[in-house]
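Only one chain comes next, encoded as structure tokens, the form predicted on its own.
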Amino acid sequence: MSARHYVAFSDVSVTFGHGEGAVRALDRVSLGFGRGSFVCVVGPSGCGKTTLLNVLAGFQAPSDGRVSVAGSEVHGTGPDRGVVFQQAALFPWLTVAGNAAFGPMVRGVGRRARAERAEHWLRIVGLWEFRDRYPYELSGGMQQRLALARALANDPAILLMDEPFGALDALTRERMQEELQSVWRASFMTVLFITHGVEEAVFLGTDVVVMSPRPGRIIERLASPFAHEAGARGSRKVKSDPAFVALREQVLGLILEGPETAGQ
């Protein structure tokens, strides 16, 4: 993998179990992308999307190959990589502000500095006025916004998102897509986003990576220009653009039919 890549997966394989019961989740995956990329990974259930994210997060060591960030091999978790899961996984005994400031507190950031970080990101995601509420008092969409703010308050270089909007209703999901895209454009952080939603991937990603059924391999990687356009044009105009529809259908065809027939 080229040294110019900020994140690089080099012939990464992951096998769970041993002997006849072993399951190969990823098979010789090589993928690299630069700083500021928004990479969306799609594919059928069980294709290894989440395993790919877990390897970069440091939750799962590869069985073979290596993954590196800025040239340094990943060994375990680190504050440079923030993770947002499908379920918000908030601390119910902490207020909204307390949840947002939790990561910096654990890292030893001073009280004033972590309060300023929490306030900054809670304002960005529109939750500052709810700072003294508790998670159970928030809607599902608000809880996911808080989970995003909590991850961002750690000032990660890479944001890893594992189907974070999968449990939301359609309207809230669309709004969350717009908010996430706004945060990404403002910060230009690097994002790896796992999703089952093809439209979501084409809308959010600078790159869409399509994976095969298990064992997970990369079928295709497609550049998507729409992440840079939505701020000026609005999401509905972008998603109804014929070029957007064509790319969405191409990605869907790759998932359903494979690379040989997707273009037909």
Given for the second form:
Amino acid sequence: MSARHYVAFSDVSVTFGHGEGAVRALDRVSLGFGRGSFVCVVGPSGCGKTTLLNVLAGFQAPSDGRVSVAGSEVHGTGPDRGVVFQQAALFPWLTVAGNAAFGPMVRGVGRRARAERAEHWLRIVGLWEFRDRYPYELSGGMQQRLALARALANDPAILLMDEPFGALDALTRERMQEELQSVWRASFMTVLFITHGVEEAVFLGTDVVVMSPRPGRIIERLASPFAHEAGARGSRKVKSDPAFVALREQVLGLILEGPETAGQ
Amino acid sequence: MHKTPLAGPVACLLSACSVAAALATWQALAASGAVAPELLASPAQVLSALAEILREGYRGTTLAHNAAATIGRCLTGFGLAVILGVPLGLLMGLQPRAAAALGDIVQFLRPLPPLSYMILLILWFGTGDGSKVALLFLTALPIIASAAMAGVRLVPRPRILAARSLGAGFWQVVWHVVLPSALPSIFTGLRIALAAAFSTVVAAELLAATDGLGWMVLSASRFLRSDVILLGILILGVVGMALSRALLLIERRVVHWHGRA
Ligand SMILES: Nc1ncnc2c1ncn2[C@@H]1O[C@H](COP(=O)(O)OP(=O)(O)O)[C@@H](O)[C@H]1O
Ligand SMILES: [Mg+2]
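Give me the form predicted together with the partner chain now, not the form predicted on its own.
The complete assembly is shown below, putting the previous chain first.
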């Protein structure tokens, strides 16, 4: 994939272990997307989704190939790429406000400015009145909103999310999807969103990338128009739209049967 | 089945009952004459020994002085072990090379009965406080260092990755994430180490000392003052309990999130 793209994975492979027991988590994966895209990656568990995200986050160096952002190769982590994990991974000794201000704090932003930054995002995710609480006093959904606010308080250009809503109940998940979408629409952020929920992927993504395991590969990439429509039409309407259902079924078919048989 | 511990008036009442039962048994045993009176003083005799010592002191030393001597030695050795042991354990947890280099020494010291090398310390540092502080330091250090190391290894990886992706550098991760994450484990180590240091300080005072609660007990045994011996033992128990309670209170304040997150 050429460096024309804002984010470009070029022939990226990741192998864990050696010899007989080696696992090819990613096998010559190429993927590029532009600034402001919302890329959803779906696929069965073990197909390399987390590895893909880890490589872009800088947590995992590729065994082969390269990943670049805005033309420069990714080496290690950077605050330009914010991450939200499935388990919120909050700092339990810090208050809600302390968690939200952590990024600006370690980056040397002054006390006043980082408090303002934290307040801004805590208000947006609806946690401002809980600012003096501790994470263990929050529900799962609130913890995940805090993790989102913590990542956003750093003003990342790219937001990486690894099954962030996987542990939430259906109702909370739906609300979080809408919140995330409105945050994304109001920003210039590029999002890489890992999920095993096909509906979630088709609903949220401008692009849906389907992966298959052993070795981890991208088998299809589809454009999805619904990310832009949902705000105007409401999510329930979108999700029952025949075009939405058709795309969802197509993606599901790809995951279950592979590229050869799907869509026939 | 796990049940929540009782608290409040019921717990106090139950505890008071068993203390009263123990006192009654002791009184009955002393009164029965089954044990020679110079070997087992009655509760009343111990109480009057307490009054006597509070009034006149014990062989030229006051009770407060002896208690302060014991607590002071204990906390000095323990405090030094905290100051050195926590960073040492963190280092071993963070740096596999440090763990490889120092791990065996720490694991060798940890189960070693401190009194076995006490005699060497006396030869090196004399019979004064120096040898006792060194002894307590060596008792507490490996316990604290191991706990800190274990704490580092238990830090959830996503927490570290989150901090790094938020822009934290190595030392910021150590200070803002690894250390606080390891605190619950460190405090567990501190409690064990303090208890070990306290029992060791008393044993050390029994071996060689000119003051302290342990010395008081030993000295009383030479004069067959079972009332003073029992008094010393009771005070030791109370002091030990108070020390560990105080540490527990600090722990609850500092690691308030522990067990809830
Ligand atoms: N650190 C690791 N060491 C060894 N194997 C790993 C490691 N991380 C992931 N794998 C393996 O790589 C494959 C892809 O994993 P992952 O990217 O986590 O998949 P997904 O997120 O899609 O479930 C799996 O087979 C997994 O067992
Ligand atoms: Mg995964």
